[in-house]
Amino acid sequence: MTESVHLNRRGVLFVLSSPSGAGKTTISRMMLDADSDIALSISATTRPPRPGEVDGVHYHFVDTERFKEMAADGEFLEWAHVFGHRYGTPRAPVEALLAAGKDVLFDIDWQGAQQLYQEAGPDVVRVFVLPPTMEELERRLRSRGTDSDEVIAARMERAANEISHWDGYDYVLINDDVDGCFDEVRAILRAERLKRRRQIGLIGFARDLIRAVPDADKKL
């Protein structure tokens, strides 16, 4: 029986963005439940915890002064202001996950995706999720029952702005069915993991195959 071959590869920094209510958080949770080789990057934020949120699990909750210190010291891969609060991706935990052989999932907006790409380039894969209609997006926001009309109006305005940046992403999906959209996201991740530039051991493996045939390398 032929033994299976395992090649080391570079980790994928997998960005999933969407307007609030379009499905990125749901799909992120589905990905984490389905795939043990990807881990969520936990953002730091200055916003106060919501009921049920746990520090270090949902976010790293810090005050504004601490956040500013972290930004000044280069401790963030990216950060931005969102709805009056600061959000950022701590650098050290992401590097630790990559060193452990994990891919890293980012639930961030277009500003964060742009900064992350500038920082990490080819290791970043950017996926943007669109709602099927703006009416459906508003319906989803209202169905949460957590926001006032004023907040929902602000979220819809921000959604329009976020959607205008769709062309800054590698892949754009329409979430009219969450299970179907999830399948498409997983297919993207599988394909990106297999890209040649991420297969660290591929050069040596191919050379060994050629050398296994007497004098074959001399004819190439």
Ligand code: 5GP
Contents of the next structure:
Amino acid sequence: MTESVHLNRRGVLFVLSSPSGAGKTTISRMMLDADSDIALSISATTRPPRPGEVDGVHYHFVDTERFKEMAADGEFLEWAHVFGHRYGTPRAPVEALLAAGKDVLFDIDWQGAQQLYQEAGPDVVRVFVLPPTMEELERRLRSRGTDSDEVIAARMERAANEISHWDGYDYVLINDDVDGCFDEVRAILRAERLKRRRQIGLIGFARDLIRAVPDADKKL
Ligand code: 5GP
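Moving from the form predicted on its own to the form predicted together with ligand 5GP:
In what comes next, the whole complex appears, and the chain from above leads the way.
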């Protein structure tokens, strides 16, 4: 039996965006549980923690002054204002994950997806998750039970705005069934990992295959 071949490849910067309530957080969690080769980028934010959120796990919770310092020092790969707070992707952990051969998952909004694409271009894969209907989105937001009517109304408005940026993404999925949507997200990641330009180990691998045939490379 031949040994399985493991080639070096460039990591994927996998962006998952959606209006809040469309299921992106659930899908992110499912991906991280199912696949140890992808790790989550933990954002910094000036928003206060919600009940159950843990500093360093869900976000790095920082005050505005600290956030501004980090931005001025170039510590963010991207950052944006969302719902009146600042959110940003710390650069160093992403670089460390990529250097360790991992893919990185980003739960960021359309502004972040756009900036990340400007920074890292073809290494970025942008996936947008749509809710099946706006009624369903509102139902999901209300079922969390954490936000007031006013906040829900603001989130619905924000959702409509977020959805208007659907065409800035490489893939757009409709989450009417979370397991089906998760399968689609995994299929995208699997195919993106196989893209030739990410498989940097292929050059040497193909060369060695050709060289294994005596004199074949001289005739090419
Ligand atoms: P929430 O406050 O509900 O956790 O997140 C609000 C929005 O901010 C979500 O759409 C989320 O994807 C986005 N977000 C979270 N972290 C970042 C980040 O680092 N950068 C950007 N641009 N958006 C983020």
